[in-house]
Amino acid sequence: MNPSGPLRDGETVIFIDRKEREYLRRLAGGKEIKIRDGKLAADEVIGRDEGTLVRSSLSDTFLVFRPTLAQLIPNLPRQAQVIYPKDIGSIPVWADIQPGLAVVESGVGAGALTVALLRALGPSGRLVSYELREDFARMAKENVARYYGAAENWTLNLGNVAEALAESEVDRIILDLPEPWQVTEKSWAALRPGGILLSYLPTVIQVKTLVDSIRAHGGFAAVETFETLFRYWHIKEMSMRPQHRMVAHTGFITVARRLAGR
């Protein structure tokens, strides 16, 4: 979903102010858009090109663009913390997500990773998601529909993946769960030989428990765990330095390959 040309009625856009703060809004013809304490008419934005400078009723100026995935993720409506863009950027690479694969995801939350997986899988791939909480599942459906679009190749199941996982011969399993070791055996049974199991966890204790479970199982190999650190740099005239704040630890990614036999 990457339209080009003038901005359209109903599209989601990102407004960026002079301090580079971002505001995710939806264009609705005939309506006003509220940003900070000011307002501007959506009709003044609809039909304009991306990168246009617009002005609010308080004379604040904003650049308007269609949001990238990295801009969309932290601004998604949510009830729980989303996975950071730096981690979502790593997951499709380390899980080797590509068009045409069959993927199972569990722990949908606001649907940020779901959108990234759908984009990487393309229309020829298949994504089956499990979410335990009904309110999270409802929000994920709304976010996918609004910020990705129709996804006929996506199935969202409400339930505990540790009990309900029934797929077989899938290519990848992605777990964003507090206790993924409860799904070790079912993941092995669901994956094809050579398939990839990937887990996202926030603490070292959880990672240690998961890796111990994977190794004790005996059906996986090539187990790796890593984290990503992300830091912007400040560049102005003759000055160049790292910014004082950085996105350091957010979570650990663990990957493993399913063996042919056990």
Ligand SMILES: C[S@@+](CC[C@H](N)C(=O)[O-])C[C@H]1O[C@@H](n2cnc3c(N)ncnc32)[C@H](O)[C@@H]1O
Given for the second form:
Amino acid sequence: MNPSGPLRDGETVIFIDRKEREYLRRLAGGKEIKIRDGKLAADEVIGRDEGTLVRSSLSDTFLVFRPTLAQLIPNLPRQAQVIYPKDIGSIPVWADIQPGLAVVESGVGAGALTVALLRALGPSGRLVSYELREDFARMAKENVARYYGAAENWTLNLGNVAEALAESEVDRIILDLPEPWQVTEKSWAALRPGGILLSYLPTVIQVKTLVDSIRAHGGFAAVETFETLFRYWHIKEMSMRPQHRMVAHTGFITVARRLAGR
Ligand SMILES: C[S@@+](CC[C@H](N)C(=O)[O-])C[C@H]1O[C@@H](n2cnc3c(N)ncnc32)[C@H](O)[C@@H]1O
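Same protein, the form predicted in complex with this ligand this time rather than the form predicted alone?
Whole complex next, starting from this chain.
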């Protein structure tokens, strides 16, 4: 999807108030949109350009835009933890995701990473995702349909990836699940030589267990683990400083290349 032009009925938009607080809302023709205690008619927004200033019934003003992926992710309807935008930003680069590649992903959760991968793969790429829980899979399907659009190159399989992973000659495997070491052998079998395995994990014990399993397996090289630290800055007149609060920890990314043999 590459939406541009005036805002349309059915689209999701982000309203930004004077204090830069964000509100994700859907434009439904004929309906009212509630923001905090105020209301405004969706019909007053439909047909306007992004970047327009609109006013609620309480005379509060809001700028309205289509959301970026980074604005969308924290607001996605979800039950599982989603990957933070800063980590979703790193994954396509460190997994070297390109249009046309064949990629396997698990777990899917709310589908935030799925949307990012589909965007990076483009229509010529192929994404196969595995998710254990039916309710999460259903929510991910809804999120992908609403926030990415029709994805004919995406297959969502319900099941335990450690048992069900059946692909071969894939270019990349991206794992966002608690026990990726259970998928080390299957990942090796599914990847083509030179393919990349990337795992996202919140704790260092998990990272150690994964890296030990990758090294003991013997079929991978160039194993690297890193984290990214991200801090907003406050910049206003002469006051320029880091913001007082930051998300100090999210997760570690581990990457490895599949060897030709073992
Ligand atoms: C942290 S969430 C994934 C978040 C997701 N990447 C996103 O961007 O929103 C972890 C997901 O992995 C799923 N999961 C855990 N173990 C799994 C397995 N062995 N096979 C398939 N899915 C699994 C869980 O049900 C959960 O939905």
